[in-house]
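Take a look at this single chain in structure tokens; it is the form predicted on its own.
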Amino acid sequence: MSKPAVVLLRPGDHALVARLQESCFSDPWGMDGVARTVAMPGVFGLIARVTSAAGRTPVGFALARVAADEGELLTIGVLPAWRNQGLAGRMLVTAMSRACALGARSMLLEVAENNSAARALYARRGFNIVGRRIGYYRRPPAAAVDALIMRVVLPAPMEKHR
């Protein structure tokens, strides 16, 4: 199989994102939640696909948005068999670059305090903790987990030369 290609989400791909979320998370948004999110102004998505003799197989996704000069990573996921291979980092950098190109000067995200792998990924990409939402993630029967709000300043896009 080839190295996964990260491409922009196409119209109608929300069902694909919903299926990927179900394979990545214990609390997916569902088809309606993904469709509502993708339809919001400023939202863009990424799909990671591998190409093989069997065709193109989706293995990861990210959804983000830009409002005014701020980007936000809404969700990112990689299928379990494709984790720990740098794909989440590639999608994150692609989302950051796209947000920057759309006018964002910073990017925010929320991550569960106990998600050490994701926190390390974000820290490696320059995100710093700027806030906390107490008991934000509620996944019964487990105790609620705080969300850490992380932020990174994005580089200014290069000015076009005339």
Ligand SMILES: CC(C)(COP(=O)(O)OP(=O)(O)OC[C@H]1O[C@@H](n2cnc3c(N)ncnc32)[C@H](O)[C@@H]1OP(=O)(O)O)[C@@H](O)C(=O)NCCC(=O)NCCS
Contents of the next structure:
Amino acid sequence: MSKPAVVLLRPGDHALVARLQESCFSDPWGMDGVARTVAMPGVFGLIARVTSAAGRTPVGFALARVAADEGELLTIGVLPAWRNQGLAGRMLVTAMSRACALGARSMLLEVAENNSAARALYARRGFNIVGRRIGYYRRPPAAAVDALIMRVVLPAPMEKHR
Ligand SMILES: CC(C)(COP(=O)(O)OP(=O)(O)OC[C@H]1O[C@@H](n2cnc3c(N)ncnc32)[C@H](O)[C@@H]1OP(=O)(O)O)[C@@H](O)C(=O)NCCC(=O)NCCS
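Structure of the form predicted together with the named molecule, given the form predicted on its own:
Starting with the chain above, the whole complex follows.
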């Protein structure tokens, strides 16, 4: 089996994201929700996939968008069996660099305060906490959890040499 590759989501492949999101989140957006999001202006997606004799298997995904000079990470997930191998980190760095190339100068995201793995992932890539939405995630019967808003300044794109 190959090392997972991170590739751009192709138009029409939103079902891949919906299926992966279902395996990673307790409150996935569903096929229509993912399709609507992917169709929004400025949205792009990434897929992490492995190739074996059996073919290509998607194991992770990320969706992000760029509006004017601001990027936003909309969702990211890796199948449980493929976690803790740096895959989300690779997708995040790819999303940051693509957002930067598309004109973003910063990137925002929201994360549940008790999501230690995701917070570690973002902090490692330079995201800082810039805000909090009190009780934003409500998943009864669990107690409501705050959302943290995290932001990173993206590097300016390299000047083109003449
Ligand atoms: C969050 C998630 C995307 C991370 O995927 P991943 O491929 O395992 O991430 P990586 O291997 O690139 O990095 C994970 C980091 O978290 C750390 N980590 C893992 N579990 C942890 C935990 N319980 N507490 C603290 N840190 C943890 C790892 O050590 C690693 O840190 P490092 O970059 O300093 O080495 C994955 O756990 C997931 O899909 N979770 C469910 C969906 C989700 O919560 N998405 C984020 C919503 S904001």
